[in-house]
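First comes one chain, alone, set out as structure tokens in the form predicted alone.
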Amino acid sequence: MRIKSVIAASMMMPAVAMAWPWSTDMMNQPSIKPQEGAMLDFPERSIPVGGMPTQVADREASRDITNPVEATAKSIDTGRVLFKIYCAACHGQTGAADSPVSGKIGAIALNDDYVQGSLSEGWLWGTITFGSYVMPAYGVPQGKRGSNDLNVEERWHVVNYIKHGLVKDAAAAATKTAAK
């Protein structure tokens, strides 16, 4: 009768050892959890780690701004990749707009002579920052984030690559295509 008490109470064993509150699952303590409450703003005046500040107002005063990256191959093809995500789908994978929403929407080619030789390269970040009568802002020019935003070297990176690969680029494409 001893070994079926003491079999039948080892059994039950695990059951108490759960019951203790050493077994509270980590979930249920008290913390903040991930989207829960209202997002604090940015301190004033501060600057992402590794970013660049900027201090221009609108798209007009972006025009004399120096490109502080140096359009290097790595910047380029930064630049490139961020292109095909963000901006082929209004100016086509060459820039010449070309797109099925191109025409739709009034997107400009890219790879034109205007744009290359015209625009300086502070105007097509301001562009690319504040946005223009169709294109939305990639930037974050109110202090709000939002997930289409390019950080300020992202958009020195797309601005590199628009003045400095993307004619290349095209032409590669249309000599690709000739080809074929």
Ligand code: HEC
The other form holds:
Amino acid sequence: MRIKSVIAASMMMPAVAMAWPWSTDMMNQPSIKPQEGAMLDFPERSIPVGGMPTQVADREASRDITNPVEATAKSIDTGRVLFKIYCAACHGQTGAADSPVSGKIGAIALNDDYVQGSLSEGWLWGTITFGSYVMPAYGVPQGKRGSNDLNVEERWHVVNYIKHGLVKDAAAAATKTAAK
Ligand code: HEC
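Next up, can you give the form predicted together with the ligand of this protein, since the form predicted alone came first?
All chains and molecules follow, beginning with the one already shown.
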């Protein structure tokens, strides 16, 4: 009887349950993510097929990389889906830094001249890969403050969406709201 009430009481205390060591983070799972740990050597005489550089030293070294993924409608669509999943929480659904947390953590707008005009596609890719000052990294293993959730190509799709879809989407959303 007594044990039952202890169990019942603990089930009613989700706040305490949150603090248990095994419930820290759903993002960092034991599953092995791409490029985590030592990379194996490629088999002898293998040749690159995708032709995309996968290992870059840091964000600075990414600045001048040419985007190897053409900004087709399909790429932009893929980028849009990934953007909504990975970026919108902080940068807002339309990238205008209008999510409930944008102001609190200082997430910047991605639809303004600074990002659209001054930042190169390589730099955007590098920012997604390595993170920024507050922003987390999406292309390096955990431990280096990353989650490694987006593979090389997916990161370029997000870049294509930011540069070729984001502003158009925001304008379309604004017209819709105005028409209401
Ligand atoms: C946890 C919140 C958060 C998420 C999620 C997030 N960002 Fe950020 N991002 C920030 C913050 C805060 C800044 C501004 C401060 C900084 O540079 O770290 C920023 C800055 C940026 C910058 C500007 C970098 C520069 O050179 O000034 C770009 C570009 C960017 N984010 C793109 C993205 C993309 C693309 C995604 C999704 C893959 C994303 N962010 C996900 C918080 C986030």
